[in-house]
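In the block that follows, a single chain appears as structure tokens, in the form predicted alone.
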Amino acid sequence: MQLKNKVALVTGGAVRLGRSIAVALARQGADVAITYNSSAGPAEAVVAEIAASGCRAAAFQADFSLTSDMARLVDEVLARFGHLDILVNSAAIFERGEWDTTTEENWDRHFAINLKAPFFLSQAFGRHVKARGTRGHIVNIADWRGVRPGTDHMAYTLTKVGVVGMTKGLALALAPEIQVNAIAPGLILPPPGANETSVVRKAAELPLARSGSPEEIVKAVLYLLDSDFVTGELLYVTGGEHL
């Protein structure tokens, strides 16, 4: 897929990873619509960078723990830009919790924000490319722990376990029309609360022994983007560290 006069649909595109690839679309000739629930700062930067290379570029509130929210969403995104092409599920939270310290609460956000909401996001936006007769894409940002789950972050890493099995639902559900891809981060950035000191530590323990960089990221975005031959897969940007 040429990128140029594209409209792409960034999930948490104000801050971290999803900042990182909502500017990287733009450059490459996207109009991007990003999405924020409290870092509304961040997201009028964004947009303001975005806009100074010659893309159209708006930032959407929104509350990823109310499924409603969904189709409101993508409503006013086509109201702003008439159409949509790329959906990335970027926005999530990521919160520790062990087998025995997981409360309802816990499990109820990260399923509301990391899983159900970007399948009802995938929903609208594939009923919106299937009834408009062209193709599309859906990356979903997922994560090596979805293949091989640990002990913690259980809520969390469970939902990304979903994400994966989502992906591949709904790559033979919105075929042929609209590609639905993944890709599982590692060692990228550090969590939120850590600091490179813990990154560098355990960059030490990798098969490549170093870190990545959200370029990294943006790079396996784009490859998925331009592929026509690529849907259902899960694209490892680890280091190595899923082995």
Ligand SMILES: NC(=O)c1ccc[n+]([C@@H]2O[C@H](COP(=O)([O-])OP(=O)(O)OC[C@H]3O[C@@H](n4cnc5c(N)ncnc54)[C@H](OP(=O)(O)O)[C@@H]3O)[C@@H](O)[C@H]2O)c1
Contents of the next structure:
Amino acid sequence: MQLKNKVALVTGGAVRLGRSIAVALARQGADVAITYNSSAGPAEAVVAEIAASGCRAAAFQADFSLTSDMARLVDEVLARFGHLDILVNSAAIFERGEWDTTTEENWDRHFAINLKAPFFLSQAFGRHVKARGTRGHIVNIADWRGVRPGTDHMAYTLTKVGVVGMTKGLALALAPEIQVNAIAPGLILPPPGANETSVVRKAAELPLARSGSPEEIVKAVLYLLDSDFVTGELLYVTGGEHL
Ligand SMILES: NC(=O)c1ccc[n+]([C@@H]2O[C@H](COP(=O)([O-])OP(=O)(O)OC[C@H]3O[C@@H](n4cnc5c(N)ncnc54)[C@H](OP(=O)(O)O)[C@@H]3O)[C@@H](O)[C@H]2O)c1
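Now show me the form predicted together with the named molecule, since the one above was the form predicted alone.
The next block holds the full complex; its first chain is the one shown before.
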């Protein structure tokens, strides 16, 4: 898909990986809507940066742990941009919790933000693209843990298992108009507040002996959007961590 004059919605597009993806799509000529929850200032900065490059941009506040009405969010984006071609589900939370320390609150919040919101956004997006009779792409940002669950970050990991399954199910359900793929990042950006020494040590233990960069995720997103024949795929960008 050529990105010029296409419209993309990137969740969590104000900071970190979501921000890199939003800015990169605009560099390819796409108009970009982003969602943010608490990062109002960074969201404004992304909108200003994209607008300065000549593309349209707007930010929409939504707390995915509370908002059940994803169709309304998509309607707001459509009211502003007219149509949508691309949905990137990047927003997520990543909080600790092992099998015996995971609380119901931790479980419910992870599932609302990381899985329920992407599903219902995809549903609203799918209805729009199919009704319009055009082509579309959904790119879900998953995690290699979604294929090889461990014992840490239990609720988070299970949401990513769901994201991987959802990617395949929606790839079938939304074909042929919409391609649905996912990216499984590895060690790209350490979680905020992570101990630098442990991150460096972990990176050295990976098969490719280093951590990745947001640019590597961006390249994967652009590849998936460029392809007309890849759907239901999970693209690992992990330096071999998942092996
Ligand atoms: N970083 C990595 O190395 C890595 C590795 C594996 C997988 N991933 C996946 O890649 C994606 C992006 O990761 P990241 O590290 O860039 O994420 P992050 O820094 O943890 O950012 C989380 C994003 O989710 C949004 N968010 C959090 N709570 C929300 C809520 N209640 N409602 C709506 N939005 C909410 C945040 O918005 P606000 O800031 O506006 O609140 C923010 O944009 C995630 O899906 C993550 O699981 C990342």
